[in-house]
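Below, in structure tokens: the form predicted on its own, a single chain.
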Amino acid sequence: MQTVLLTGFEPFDKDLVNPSWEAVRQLDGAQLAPDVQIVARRLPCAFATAGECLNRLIDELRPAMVIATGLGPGRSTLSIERVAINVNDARIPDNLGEQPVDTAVIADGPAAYFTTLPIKAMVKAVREAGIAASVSQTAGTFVCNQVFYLLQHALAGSGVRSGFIHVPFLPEQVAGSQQPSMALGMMVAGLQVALLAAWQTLVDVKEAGGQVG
């Protein structure tokens, strides 16, 4: 049985919750393929220990295939992370109370880290489901471009693909305000729509994902 690791993130700014780990603990267990089964972890939100613990996942469980998720507050889609870039410039504190401010991920690391997932793929896939989905070109400077970066080294040049996944706010932690949100029953049928289109796609349909300014 092959394993896909898919992770969220632990509630982070006084959140009660975080969407992202309510999404994939869901599918925690579920079949992907008939030798292919998900597994869904919670990660920190904190620069000292999410990484560490990232790793500590992919030496116990040596998946074929790694999903990263977190909260994009103001988003509307799942958006679908295109780099990580090797910054770390936190606007809040994480939950250990740290703000790093300019500081690189990984000393003398490469600039950056594209995604090895099939994108635009699984942005089309989620969207022919009826299911809001977009390329994103930045994955912020918090903690969740932290992983994302650190998962990319991490399995670089491994053959084992890997990227991230933004997601919205749910309705409950927006209501009376103008923040876009998605319903969790939504956010966890395109998640599993787009690892089965990641899983599935070995080369990516060309396809404009881009932006203008």
Contents of the next structure:
Amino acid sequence: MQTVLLTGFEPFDKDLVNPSWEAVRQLDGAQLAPDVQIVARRLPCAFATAGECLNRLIDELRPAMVIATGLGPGRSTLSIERVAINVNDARIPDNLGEQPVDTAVIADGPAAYFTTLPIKAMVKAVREAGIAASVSQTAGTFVCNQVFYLLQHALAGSGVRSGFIHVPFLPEQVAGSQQPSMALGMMVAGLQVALLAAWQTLVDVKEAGGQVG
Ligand code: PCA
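Take the protein just shown as the form predicted on its own and give its structure as the form predicted in complex with ligand PCA.
Shown next: the complete complex, the earlier chain at its head.
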């Protein structure tokens, strides 16, 4: 049996739930393919501890693929991230009160790491399932980007593919505002489709997924 590690984050800022964890926890133990099982775990939303926790999970579970997820406030789609950058620049404090500004994730590390997931094939598969998805060109500069960078760093050259997906708010989190959202069931279904496409696609499809300006 092979393992796909799927992580979500604990709530942060003023929110009481984090849709990324609410969604991935529903996939914990699910069978992705005949001998592939999803293991879902929650990461702390703190610069000092999230990466450590992720690395411990990788050591412990020896996953064959890793996909981390987080809430992207304001996102309207399942946003499959292309690139993690070597910058922390927090607009708000994390859950331990830390707010790094313009620091490196890893001193002297490369400026960025690209995902090793077939992002275009993932977007295509999720859209074909009738669920909104897009390629995202930035994972921000908060804890999600840091975890994404550390994940790519940890697995660089290992052959284990990995990447990051930002999810929208849940409808109940933004009722009464103009913010976009996605229902939990749809998020769970979309993530499962994205994971399966990632698992099955070894060479990504060539399809425009860029952005003008
Ligand atoms: N989203 C934040 C951190 C945790 C989460 O779910 C981010 O995008 O950085």
